[in-house]
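Take a look at this single chain in structure tokens; it is the form predicted on its own.
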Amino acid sequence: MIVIVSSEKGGTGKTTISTNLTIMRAQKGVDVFLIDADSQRSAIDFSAVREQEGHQPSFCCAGISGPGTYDEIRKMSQKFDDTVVDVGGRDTLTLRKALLAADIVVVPFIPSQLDVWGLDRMNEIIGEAKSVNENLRAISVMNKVDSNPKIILGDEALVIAKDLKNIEFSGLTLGYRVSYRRSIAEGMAVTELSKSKKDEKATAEMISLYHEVFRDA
């Protein structure tokens, strides 16, 4: 399975699901490939330094861009089991060729006005990708969610989350919690963090996220 996990607005968390995914993909035996798509390179980063860690299990990543990006991730998926592109945050032609070759797209948005924009772009974005790919599966999920009552920034994103055509709303929500970081910082999966540092919450989000991704593989 080809997962890409890509939205048209920066900083959504895109590498922090990225490197979720394939970290607990990869802890059910399977061989999966996590390819960095965005031009920041954080997904090497985060590998380099899993690396460094010794955490375990270990995995493949390389960067890829540019016109060769359908191309590349089909042939190096080959040597896989499931693969997981973290593509950068802008409507560019590496987003656009890895949607041709994906079997889902993650798409992760912050509830903000600027973010339900770019989730509108991004429907449009997927729309012609489908196209061409017909048998892609597009879902959100809304990221970094403040957990004050108060702010109901997220129930106004929601409405427009639900009603895009091309996008399905997973109905998962992702908390905006310091887990998340620290297990970015240490090379980990959040469900990967000490006893000492477990976030029950945290690790309960990126489960059914788990399971919502990979459902059909």
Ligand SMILES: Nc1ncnc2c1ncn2[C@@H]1O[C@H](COP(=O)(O)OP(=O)(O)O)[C@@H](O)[C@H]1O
Contents of the next structure:
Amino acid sequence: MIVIVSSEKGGTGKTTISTNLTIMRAQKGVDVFLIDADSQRSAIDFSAVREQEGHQPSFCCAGISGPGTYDEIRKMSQKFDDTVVDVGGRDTLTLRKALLAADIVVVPFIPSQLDVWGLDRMNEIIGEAKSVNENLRAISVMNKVDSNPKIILGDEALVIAKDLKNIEFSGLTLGYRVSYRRSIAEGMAVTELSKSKKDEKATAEMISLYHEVFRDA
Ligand SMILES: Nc1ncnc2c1ncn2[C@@H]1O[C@H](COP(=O)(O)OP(=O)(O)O)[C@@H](O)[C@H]1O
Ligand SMILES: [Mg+2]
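Please show me the structure of the same protein in the form predicted in complex with the ligand, now that we have looked at it in the form predicted on its own.
Everything in the complex follows now, all chains and molecules, and the chain you saw is the first one.
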């Protein structure tokens, strides 16, 4: 299975989600490959930290971009059970090529007006990809959701996310939690934090996202 995690905007949680999904998949004994197709190369940096820290399970990670993206993803993914691709949306050629190779694309967005505009453009790009890659599944997840119910920005973003023609809102949200930042800095998935740092809410919501993406799990 080839999973793309992408959004037009930076900071929406692409690298957080793609690295967490990769590790959780590897924990199931699946041979999973993480491709960093974002010019920021954060997934590669994260993988280097994980390796330095010696956390297990380990996984392969490589960077790709540009016109060869489709062929490279297809070729490289054949050697693995599953492939997760972290794609920054601004390089639309890489994104468009990656979408043609994918089984599912996960689109994180944060509850802000600027992000919602980005979601509209992702909807268009994914619509075009679906006209060629007919079995592509596209889901969105709202990230960095404030726990304060008085903040209604999330509600407005949700209305728009639920209305998109080509991206289905998964119904899933990830809260704004320091444990996501802490785990990334340590080269870990949020589910791997040690007992004293464990965040049950973050763990539960990331597991829900995992099950939504890898439905067989
Ligand atoms: N749910 C969250 N709660 C708190 N911080 C988060 C959350 N998701 C991501 N972050 C932090 O926000 C920043 C951007 O996230 P990142 O995954 O790198 O986004 P992207 O890859 O889309 O640019 C990082 O510092 C990350 O640790
Ligand atoms: Mg990133």
